[in-house]
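Below sits a lone chain in structure tokens, taken as the form predicted in complex with the partner chain.
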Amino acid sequence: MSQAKQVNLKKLKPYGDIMDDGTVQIAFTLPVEPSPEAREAAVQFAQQMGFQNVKIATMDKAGNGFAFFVIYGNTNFTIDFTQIEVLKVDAKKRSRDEIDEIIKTKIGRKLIILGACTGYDAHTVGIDAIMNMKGFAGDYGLERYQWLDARNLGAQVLNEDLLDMAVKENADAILVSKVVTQHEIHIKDFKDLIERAKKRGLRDKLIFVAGGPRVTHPLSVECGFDAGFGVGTKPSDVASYIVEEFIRRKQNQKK
């Protein structure tokens, strides 16, 4: 009886139904009518992308002068998984009760958190999921935490107003959610907030957290934030980070 082949982390490949088959599925549109020539062009594209055994599963007319393709191919590229390093949010995942307990015992006062959807962005779905009482996917929002004073400022908050508010309310952390990303508007707005905070001497007094469907932690750090959270983030992920970062800073101050 032969055993199934085990994964080789030094030479990682996509998995279809057999280890190391390298199966990949891709879909795209070519701005030409479906035709045998269009099909061949699609095959050649896939080959140039490094795929072998290219199979055109679908070629369909998606409008006059547009051919849509679904393609399968096998890749020979491999990745050394053991050498991969990723910048990650540095915090242990904790539950709401644990977080409340830590704040109560180690900080002794409520942490003040302001959340907003900034600039012209009116899509509050993300900030609402993190802040509002109800939360997201069974994970209660920050408003529900006994030891957090979390306030959702809603949509279209200007960066300068957000900082004014942070000063007025003595905030400990700012959460910014951006959904609209056309022309990289989210990145411009993130950077603008940090620039303004620096000018006002607020950069290191506050914990800056970014969020949104197209936001990643490395992108946020690049924009000058302390951390960033993307799709699928739960309120307790964000709270875990803020509490840990707050305590970390306090300890650094003592040193």
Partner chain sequence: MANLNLDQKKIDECRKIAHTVSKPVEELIEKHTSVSIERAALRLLGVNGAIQQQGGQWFPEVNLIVEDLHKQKVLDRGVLYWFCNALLYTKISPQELGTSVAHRKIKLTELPKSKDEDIEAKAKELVKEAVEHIDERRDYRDSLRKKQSDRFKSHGMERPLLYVIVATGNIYDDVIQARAAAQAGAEAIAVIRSTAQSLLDFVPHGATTEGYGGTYATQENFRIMREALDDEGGKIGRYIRLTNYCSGLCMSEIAALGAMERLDFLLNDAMYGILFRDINMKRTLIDQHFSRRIIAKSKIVIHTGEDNYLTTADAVENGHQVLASQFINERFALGAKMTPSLMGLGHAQEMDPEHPDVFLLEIARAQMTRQIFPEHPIKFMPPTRFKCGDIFYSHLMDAMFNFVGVLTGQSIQLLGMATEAMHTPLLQDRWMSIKNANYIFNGAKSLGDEILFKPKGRIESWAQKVLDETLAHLRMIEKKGLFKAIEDRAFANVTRKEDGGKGLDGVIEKSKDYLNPFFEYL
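Output the form predicted alone next; the form predicted in complex with the partner chain has already been displayed.
Only one chain is given; partner chains and other molecules are left out.
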């Protein structure tokens, strides 16, 4: 894809077919049957959202009494990309072999990592993708690393039980995956784990990492975790961070 002209980062707009055309694709469901009236309602809804040149790409039945729309429109809004600052995980991405070599030479022992889907959340897809040997998207899971002792504790692990296991196994890091987010239960569970860790004097002895489809690094930090990873995270991303954070803490202890 070639750019027709240089991108103006101070007035950034969505790209469709032509640079700066402001084309956006949106999708939503209206609680009415598909019909010409429903189509017009979708157009007016998109127009009230500020979109121009609204075009209905698809209108499909989404169950009895529901119509699903995919819509294209244009916006004149711009963003000054040069002014955006985001709190993000600060760790150099490394390969599995590089991470193993760093642990071997700079730490000298295996790092023990416990992973779990906590509370009453039974969705293990995320934690399995990070922990299990096969990994995710061609990126091997933490269990395959020679210098990581990675243990997937599975689903519905209570926070207190997770901390008990961390103490028993002398763990270095805890990975918590949350998929269920209704009523902000993931936030409540995150904060509960950290509060329990503080009361037991474990907060600064362990590296706490959160993950899930609704998880961001800023949210995780706000809940008291060291880092957070969202959709698309690969095992090596998590391993790279844990190793860097472990070495950083070790160096700070020597000062």
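Positions refer to the first chain, counted from 1. Everything quoted here is computed from the prediction, not taken from an experiment. Basically, rigid core = biggest C-alpha set you can superpose within 1.5 Å across the two forms.
- With the core superposed, residue 155 shows a C-alpha displacement below 2 Å between the two forms.
- Core-superposed comparison between the two forms: the CA of residue 81 stays below a 2 Å shift.
- With the core held fixed, the Cα of residue 50 is displaced between the two forms by 2 Å or more.
- Note on residue 36: its Cα is shifted 8.5 Å between the two forms, core used for superposition.
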